[in-house]
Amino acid sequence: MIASDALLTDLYQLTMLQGYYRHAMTETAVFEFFVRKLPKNRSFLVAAGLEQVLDFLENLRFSEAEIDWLSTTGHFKSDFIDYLAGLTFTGDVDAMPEGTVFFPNEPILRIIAPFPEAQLVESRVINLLHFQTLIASKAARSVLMAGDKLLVDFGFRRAHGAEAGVLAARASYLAGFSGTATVCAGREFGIPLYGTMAHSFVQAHDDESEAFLRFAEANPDNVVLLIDTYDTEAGAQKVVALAPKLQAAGIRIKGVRLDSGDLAEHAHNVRRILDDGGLRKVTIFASGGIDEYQLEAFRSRQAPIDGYGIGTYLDTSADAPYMDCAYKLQEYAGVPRRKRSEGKATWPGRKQVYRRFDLDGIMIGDTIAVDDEICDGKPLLQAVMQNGRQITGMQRPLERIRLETQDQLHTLPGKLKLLTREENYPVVISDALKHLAQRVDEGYS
């Protein structure tokens, strides 16, 4: 979607590139991304992005404009710019699968690279995990609220620019969404598209009925009428009159739309009116500033709504929208590394994640281990790359990202369902992991 993806970086990366060109520190380094603590009232996060990540490293280089650019900024010599002309991605990557539900400090995806290459995708690596992550977090809380409702990414006009909207489609589909309106998210992924009318096209007739009946009449196999533009139930009214002249035409309404008032007192008034209509089968969407709070809230008022349309405040993750991760380097040359920094202290090395369960299927602790250990569990991070090239049969379909995903928040403990988090969920520090970090502790001194 963005045509230029190598300068998609900070400048720092570019200077430290060239001083470690200079003095040719190109052994291999090892870097994790992770998350340090939970957004607000968020008891887990849901892996997302990794599919783009790849991409992006596989096909990782400078055009020659770029490289054209570069050597007009005065930032660069001469032969750094050459050895930048010259650069793709030829490392290793090991990561958790798309969909998969994660805490934080654990590394949910590792770069093993020359340290130029591991360090100049740093930015980019970051930007496309956190988004996706941060959306499909999000998404799955609606999921769990909504059950068995229909739910549809409505957010792209509200999101962060095209990229963002896009992504934001793909992420929420990820989690457990039925679809999106973004078109460009379906011709992009295969996401099924969902679509209804908006109010100009109401307001462009001067009789509310006749612009339900040329809509129908325009679009016979997706009659889903927006009725509140006027005044909700009387728009439920006119449906009801109008299903027997559709009906003769062989047209058959799917469904109305509520998007504005006190949606659940008018969805049962509409389901009143619908049903005394004979009208049984037509189903009730709803949109307009929806999110898990307020799925919540409409299960609670046994609202009969069969499905949502849910825009700004998933895809901006509004009351959540950025979460504390990190891409960090553990290892160089061989040698354990690890960040001291007050309140930002790192675990050094190449780490594991070990996942157990009960007997019931359901998760019950975690354990951040050193890579080459053995623990209890299924181990998460999986080789997804190996010199550059994605590994061939680990690429997954996003329609079975989605199914796998759904399996993941069933094995979810019912207290980390709720929306507010009632309690953490137990991550272990290995002891072999805490002994390393001491050895690395005590070289520093």
Second form
Protein chains: 2
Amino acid sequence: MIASDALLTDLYQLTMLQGYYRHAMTETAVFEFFVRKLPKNRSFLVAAGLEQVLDFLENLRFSEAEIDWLSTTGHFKSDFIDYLAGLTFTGDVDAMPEGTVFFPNEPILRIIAPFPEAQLVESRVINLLHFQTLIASKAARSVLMAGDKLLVDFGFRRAHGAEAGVLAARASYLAGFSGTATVCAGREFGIPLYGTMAHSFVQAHDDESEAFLRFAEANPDNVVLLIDTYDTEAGAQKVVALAPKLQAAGIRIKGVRLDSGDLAEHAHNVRRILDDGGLRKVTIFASGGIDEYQLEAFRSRQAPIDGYGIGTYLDTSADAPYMDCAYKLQEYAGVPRRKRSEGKATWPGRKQVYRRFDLDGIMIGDTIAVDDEICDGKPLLQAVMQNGRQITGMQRPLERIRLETQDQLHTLPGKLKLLTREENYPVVISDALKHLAQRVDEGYS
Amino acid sequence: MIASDALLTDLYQLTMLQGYYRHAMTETAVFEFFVRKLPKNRSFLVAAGLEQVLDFLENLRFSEAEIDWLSTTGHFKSDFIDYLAGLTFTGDVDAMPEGTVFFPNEPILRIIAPFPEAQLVESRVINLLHFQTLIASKAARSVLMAGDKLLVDFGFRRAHGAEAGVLAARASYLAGFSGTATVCAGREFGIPLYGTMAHSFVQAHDDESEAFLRFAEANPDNVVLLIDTYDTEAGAQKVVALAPKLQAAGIRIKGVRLDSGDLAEHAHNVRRILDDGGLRKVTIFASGGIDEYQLEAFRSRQAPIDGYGIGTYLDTSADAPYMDCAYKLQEYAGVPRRKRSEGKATWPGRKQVYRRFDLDGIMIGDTIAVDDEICDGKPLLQAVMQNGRQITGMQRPLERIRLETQDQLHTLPGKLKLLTREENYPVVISDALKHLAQRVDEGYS
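In place of the form predicted alone, output the structure of the form predicted in complex with a further copy of the same chain.
The next block holds the full complex; its first chain is the one shown before.
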């Protein structure tokens, strides 16, 4: 399901590789991936996508068909094509574990490899880290807002393609969602699946009650009835009327779903109807245009909603559908490097991020340092791949990552949990890193 | 590259299918896909994604491994699983050709099939049509703004996953872009590929001029030099100094690329430097944070830029990363159906869209009508699939779709070509369709 083609790259990677190949520029290069600045309203980010990056690197190889096709494009000489045919990824990778909270300019992944290998993979490495980090960071906001409510990813249909849908399910589950409606993601990653019925099921029957009955009979263990096709409150009354009949057949109604109108108001009405009908245990699930801002509003209106399906706004990260991020050369052939383009200058060399906590375990500040520098705090980047192979013991099941991400979110300072950015988390650059940058600049004259 | 798994669906499709199966609800259902409203600043949309939808439908079948997995989930009875194992798509499809300009509430695709088949495919049909239509509609805005400038898709790295990157390349090419940097998309769809060098190539050399020389020697037919790694104007001077040496080796510099700072101002400076250095034929290509709004600004500043790489804002449709669209049941077992949920009511039955033009061939208004009604204008939906097989002669090569899309864009009224919505294109509902809706409503009581 997750694409692994070596041709998932930009043409310029291959034309550059042709240059490196011709001039035997195959010494060790160090690239780091980082986010340049926080998207609108974000106070922190959640790293995600590493597992897919490592799988991609470990299996990187041009297929015979890809090599044949490349040779027909007219861009490449035949000896270079032969070189590509034998290319694999043989480098090392250091990274923050998935689920780690991080901030701008902090590298979350470093690749150390022969220059052509490290260069070729840039496009797909960014593509994988950018998207899952974007979605995990978005999802974490809903998780912080939802308290103990159930959150389910409903976004596949409006995700940007199949892979986006499946990876959004993974990233949101990692960030604390309870599951997804996307069947493929359930199979691929073992994510719990949720879902019951759509309006078309109701519409295809001449009578709404008959539709409810038939659905319950066919899916007796998972009876959540969609009650807004014609009139939400009338739908709730029909559920109350139907309950004794189903109960006699040994079928329990688990919940109802609302998908249109003023969800908080309908929820209050429906709760009353259900309670008056003796259905206190039947839960209310809501969907349709929901995001973390809506969750905050529902909370302040004390909407009696037990769970939410969050779709489009989550899977497209609608209020911030991209991040300004980069994968930049930091060192080549043992010499630290730096890009100085206007507005896009980077810190040179291999770096480590140290995080400090107060006595309650709350994060109080990060230092971006030179990799071998000793600093206060917990170092966040760890070795995860060596010589092109994932290091045994560094992989964690998704379920475990999910739990550790929850622990991380508990260490966030209170103000960072708000839906708008009230203050910036303190991240400082170590003196040693500043000096290194200065020395690199003096090297260019 | 484009995923075809039958499990690319939401769980509720399968639980509903279990209901249809149990109650033998397999009569013919008619679903239509349409956009409910225009995204911000959009005045029209461009239909795209049909080819991938038809390929998906034609090849739809659960694999043995998928069937085995489904039977382990606990959601489904074994006779239903056996039924799924034999399921294929046997229905008919009518659609607007890709590249057709369309408006809210106009169906661009209709599926007529046994109910379970038409239901199951909903999630992936929306997923495919929504994304490519979103991107083609976004790309068309840049095409209208760019005049004769070259436009290239640079967005893979920040597209939402691999499939999004590849399909965004297709959708933007369809809408009039000249090509893409995404190698996979070149191979998959025959889209022309563009690309040369990144900052890392320059950074890996101690000397910028040496980097330029080496790149040119390795790629003599495609010399576009990135000149902003340290100082854009100094980079341009180095290109001028290098040109005679390359010329002596028979290598022509095609262009330079700018990727940071005030691109219009740098372009004016660089143009002067190149012209003064006798390099009048060397083109200027710009990238970095460009979208249609920037193109409009560059045009008004008469920036001497010959081509643009458009990335993140295109591939994520950044100012409108989703559309409010739906795939809704319009008829079941010969009876027109209608959803009446608040704010989400639909027009019932099978529909056709008729478009009228003035004497200059400019679009003047559409009518949404009952399918078999005779109306003024050109009918836009055509039969493209019958009994699960694509109708011979209805497929068009991507290159041809691209040309026809350009013809379509020429028929747009002038005000619809603006980057903000100044007026709504007139779309009316036929009297016969209004009467049908009324009759359907009276049927529910």
